[in-house]
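For reference, the chain that follows is the form predicted alone, supplied as structure tokens.
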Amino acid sequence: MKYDYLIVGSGLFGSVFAYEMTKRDKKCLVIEKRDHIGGNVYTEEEHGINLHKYGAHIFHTDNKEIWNYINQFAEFNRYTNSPVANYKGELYNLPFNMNTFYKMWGVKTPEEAKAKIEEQKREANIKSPSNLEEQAISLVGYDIYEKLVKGYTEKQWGRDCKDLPAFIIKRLPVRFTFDNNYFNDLYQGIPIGGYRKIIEKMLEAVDVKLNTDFFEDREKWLNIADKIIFTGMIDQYYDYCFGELEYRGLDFEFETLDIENYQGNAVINYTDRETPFTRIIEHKHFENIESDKTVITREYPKTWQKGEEAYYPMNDDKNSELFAKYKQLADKEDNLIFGGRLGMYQYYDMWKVIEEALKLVKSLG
């Protein structure tokens, strides 16, 4: 059978595109190398708890159009992302706000907190930050950087903060209110029943093949449709002809516990360098689920190796220049379009992935 579109990857970008094009009477085939649909937003139920199998996914956006769009597929709860930082047993609220500053320094007013930060910034005397460490200290001072930024960031990126570019932390969220809401966006929540139900609804009228790797039968898939939407790694598609783009990998360690409540919060970040994982997620708190068991996940960042799942593009100068070479090749393609985080080599939030997919649909008529 000849299709109008072959979509490689069943994540959010591919699923939105397939749903919209199917509505427009286009024949779509989605192929997915994993044994499930949904890409990294996939959720799986265990003990009545919807597990975020590839890390916490909290939907947030200021775009009302995108918020209304995603809400047609599921009802969202009122979950507010309020992570806690654990630094060697000390607990701090995130993002940096008056609760954080009170715990850090004992200050009780915004004026006192601002004065403390300014004092540390003056002592650092950094005029033109040349790396991430200097950028962070010049924004929030030494104490916050040392306890809440340095270790977590070095684990996340696998590099010393002095070796990371300043632009990675263009600004740090600093609030002089007692507000633990991490996001400033107007709309925020978790789909009741998990993201899996959203993707299932998007793809219910679409042909889908699981456990199917595009590269294992490339010639077949190149000739099965008029156009291809490719959401995998752009450098892999071109057989790494200019070299490998860099990504960060992740390992997830799941544990089921015979207790109702392990840590009292959905997300706790471990910000010291010595703890090997970056955070522990307790999934039941995303949907306030009552259960006599709980499931937690420890997240371990790691150096990505070819053949493994790529999670975060390394958007530094070197990789951006390399991606530009692949983008030049992609722009010359007539019947091939790259999309999603890996295809576009961008760390997109979920709302942005949806927006980009809808833009593509509109551009294709």
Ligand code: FDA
Second form
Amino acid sequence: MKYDYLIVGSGLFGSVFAYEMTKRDKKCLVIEKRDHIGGNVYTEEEHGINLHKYGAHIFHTDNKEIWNYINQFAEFNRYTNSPVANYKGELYNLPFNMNTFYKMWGVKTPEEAKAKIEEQKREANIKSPSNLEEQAISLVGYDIYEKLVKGYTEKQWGRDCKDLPAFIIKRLPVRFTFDNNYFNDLYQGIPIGGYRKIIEKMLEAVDVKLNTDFFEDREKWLNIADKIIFTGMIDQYYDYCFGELEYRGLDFEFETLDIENYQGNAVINYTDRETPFTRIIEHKHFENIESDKTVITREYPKTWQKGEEAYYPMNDDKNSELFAKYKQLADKEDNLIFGGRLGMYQYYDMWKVIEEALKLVKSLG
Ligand code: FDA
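Starting from the form predicted alone above, please write out the structure of the form predicted together with ligand FDA.
First the chain shown before, then all remaining chains and molecules of the complex.
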């Protein structure tokens, strides 16, 4: 065999794995079906601005080891994610905190805010929440649910909140302080110069073939290395023998504008049901880039069709059962390991993907 490892997919999982194994003197080949490395964290420069080509990517973690790990590949800025919600022209701070409560109800103290939420919970008379709507109302009250959760969530998942499981928002961030920092994690930031540079560094000493789809020459790739790390879709690998796993799709609409500052914030969520996009990203604000132009992206959630880019796994009962069947097949493989968000059919934040890849490296010795 020519290589120790064939790594299918140059996303964060495949790239961390390839970097670590190359460091351990293993010969690695990465094949990637897209025309660029990096998978969904890929950024591309335009007018000096690093564009997040597959949606906003903010690095955040509580894990010091992973934070130190990623910092060896780039310097991170001190970006703090503080999205704003636009509901039919009214602006609210996110996550739900004293600024949001003040704007919504005019309450000025945590006691007043808690009392207001309690009052709305009582009125809704929900004992044990059985769906997302009831879960949200019991966490933040009716007004916030109606203006800031309902429309956004229904667009995101393409279903009525009454038909969505409660667990999706089990941990809605709610704070009784005047703090617009979205994440509770100790570490967060954006890599200065974009994520692309991180992946380029990881793959510097690795053989990489772009525009190369594993399925177009399966026999060849199955015989090129001792072991395969597969970060593509697990159901596709098994020819959808048990059926297709479902995803939520996304369309990104990019627009370059001849103005310096379009919306004054990196992320603005549009939380009403009627606006067809869920958010607008203004990329320059991730890195405080000075430029007389700006680039924005509108994000449209959509029903996913086979063959399109898959974004969010639909981890409901039906799909979880289906994935369990594929996982049983995967567990019987000797020289094939599935990894990453498509291989594990799991939404993973970036830090978690890195942790998983490092765990795998360790387990292989
Ligand atoms: P990823 O999908 O990136 O890589 C898989 C690669 O395999 C792709 O490049 C694909 O083309 C390739 N491939 C697939 N099949 C193949 C085949 N048959 N042959 C060859 N190549 C093949 N996380 C976070 O921490 N903070 C954030 O703000 C965000 N934001 C965010 C926004 C959106 C819209 C999404 C969808 C996701 C996020 N994430 C995130 C999550 C983040 O994107 C995720 O953790 C990593 O990109 C996952 O990396 P993987 O390598 O697992 O998959």
